[in-house]
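Just the one chain here, laid out as structure tokens, in the form predicted on its own.
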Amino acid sequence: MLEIKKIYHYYGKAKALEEISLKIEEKALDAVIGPNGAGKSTLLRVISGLEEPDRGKIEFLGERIDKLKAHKITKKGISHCPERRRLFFDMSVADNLKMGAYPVKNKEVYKAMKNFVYELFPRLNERRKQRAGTLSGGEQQMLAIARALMSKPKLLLLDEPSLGLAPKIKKRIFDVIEKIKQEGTTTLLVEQDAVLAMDIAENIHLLEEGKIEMRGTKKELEKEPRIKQVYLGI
């Protein structure tokens, strides 16, 4: 579905990504895992067109999509939830939904989404009429995936869904990131809880410097030691 061929990102004279290659096959749930400062969320940025790679190309459904502006890599199909939510703090919720609604023109299409993501998220439904600064940090969490949800993705981007959240509150995120996966939605996460992501991933991409370091299955990466003592702890 998406392929990523030889990506190089500079800030200024800084290298944020160095030849990233990656492959994400349709309804697949893969994440990227790796410290702060590594280029995860450049990498997001870059696929859903925030920022251009200075080299390399990015197919998504066999077209090439890196030199498109962001709107129209949304109308294409991805969406991205990107790190610290970025909600509109003044508007409600439901105005919040509406906005990641946007490329969405069949009314029916956007009631079944509508109705998707109060069913996902129970206490957005709840408070659909509260301005979203206003909710508590989780509740701005679920706030962010669903608002990324409703413009009906074929592939969703997830930038550090876990940031700055209490493990319950974590745990109930991830729960819904594994019902997304099951409705077929595929998926890429940036995760810098390697625990949380290999928990939930089919693959897993070590973004280390700018650079993929390493990948495999969860079985295959808590065989390295290195996996283990770093971000595994064990």
Contents of the next structure:
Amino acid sequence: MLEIKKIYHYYGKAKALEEISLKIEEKALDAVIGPNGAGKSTLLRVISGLEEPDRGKIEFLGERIDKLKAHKITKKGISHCPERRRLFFDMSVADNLKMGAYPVKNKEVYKAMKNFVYELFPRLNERRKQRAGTLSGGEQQMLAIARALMSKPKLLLLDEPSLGLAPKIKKRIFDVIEKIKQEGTTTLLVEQDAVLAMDIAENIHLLEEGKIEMRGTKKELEKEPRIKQVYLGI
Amino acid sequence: MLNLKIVKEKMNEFPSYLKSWVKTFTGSLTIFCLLILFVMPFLSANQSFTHVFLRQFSLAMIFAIFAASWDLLTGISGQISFGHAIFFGISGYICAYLIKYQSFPIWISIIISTVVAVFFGLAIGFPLLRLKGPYLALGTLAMSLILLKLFLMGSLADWLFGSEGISALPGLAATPVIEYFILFIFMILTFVILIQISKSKFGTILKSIRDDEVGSDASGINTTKYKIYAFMLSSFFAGLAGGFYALYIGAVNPTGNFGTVLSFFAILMASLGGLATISGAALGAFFFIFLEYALIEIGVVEIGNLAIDFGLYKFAIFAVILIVIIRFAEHGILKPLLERLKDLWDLLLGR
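Switch over from the form predicted on its own to the form predicted together with the partner chain, please.
Below: every chain and molecule of the assembly, starting with the one above.
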């Protein structure tokens, strides 16, 4: 579905991504794990068009998208749930969702998506009229994911959904991510919490200092001594 | 695009919507204020009343339109403009030029000058939109200063009527009372349109850009496009106010129509009422115009050996008020004021 071929990205002279190649199959749930500053968020920003890659090619459903602007890429069916949520804090929960559905022109689809995300996150339905800035951290993350889902994406990019959340709420968020995957949305997840990410993802890519160092399924990676030591702490 | 059926439905819903709105507290209060404004000209036929006091109301209405246009751009869309006088002044100049030198009718001149202001909004918005936050504020401020200097001095200025500007323009209407009502209608129209815009989906999109630009980008919103729309819409109403102002004063000159003071007036008025409220701009406009009027009326006051000319120091007083607002009522005084009034009202009714 998504194919990234030898992407390079620099911030000024600092190299953020180096020769990244990645392939995501339809209906898969892939995770990119790695330490802080490895370039995980940059990778998602490059895919969704918030940054333009300096070199390389990105193909989505057989079409090149690496030169497109962010809003055009969203229209093609890639939805990005950015790091630190980036909600519209002064607006109500319902308005946030409405903006998430901006590319959806069909009213029926909009209503169906609204029902879908409210079913996924009943809490948001309760707080429909509340200002997004007054939600708790967990609820804000739910809203961020829900907003990204509203455009009915073919590919969902999730950036650090567990950031700053209590372990119990993290688990709940990850349950929902698994559910989204089961509903058939292809998902690319970027996560620091390797244990949680490896639990739900089919393919795991390890990103370190802008390079993909390792990849494989959970079983394959668990055997690697370095992964064990650094990321799983066994 | 424009579905006639939906428009028709909305039109049918309108009377019942209006009825339910009037029944709300803010609705009835608004109607009450509008009624007061409506009967104001009939209170006295005294020459000094109509030609001095009533004209202050007309001036306040012009500035209400101007401040509301600023609020749309800065309060709702989050694009900070410190140079709103650009649109105000350019429209005033075009309007004055067309009437005086091309002998266009007043209304056609106002329409043309407003359209020109929109083009200026486009032309200025386009290069400046790469700037964000305080940098945009500085950019707009610089742009207005450049225009001011362009009109004031240098070789271009001679061609642009120099520091003298254009004077002896006809008034907006034959009498101050008619002028008052024309501005009254335009003010109501402006506020209805701007408030509806801020409540519509378009307004929600603008607010989302203000709240988080990356977030709206990631949601598939073409932020550049909408920011330019906001600039154009805002400059439309600023241009309208500018055209009226030129005719109200009866003359245009660089400092009077392009001065930075005008941009700050818009900021002062809109932030007194509260950003992103739109109607707060009207409250602020009336407050500051009448405060200015009062300070000039008070004039020189002698305290002991000191003679203080309040008219001269009005800007110092305005600045103090602005600082007090920023410190104690960050979100303006309109909303708290309405809440207090509602409490008082409920108390009086014994609820």
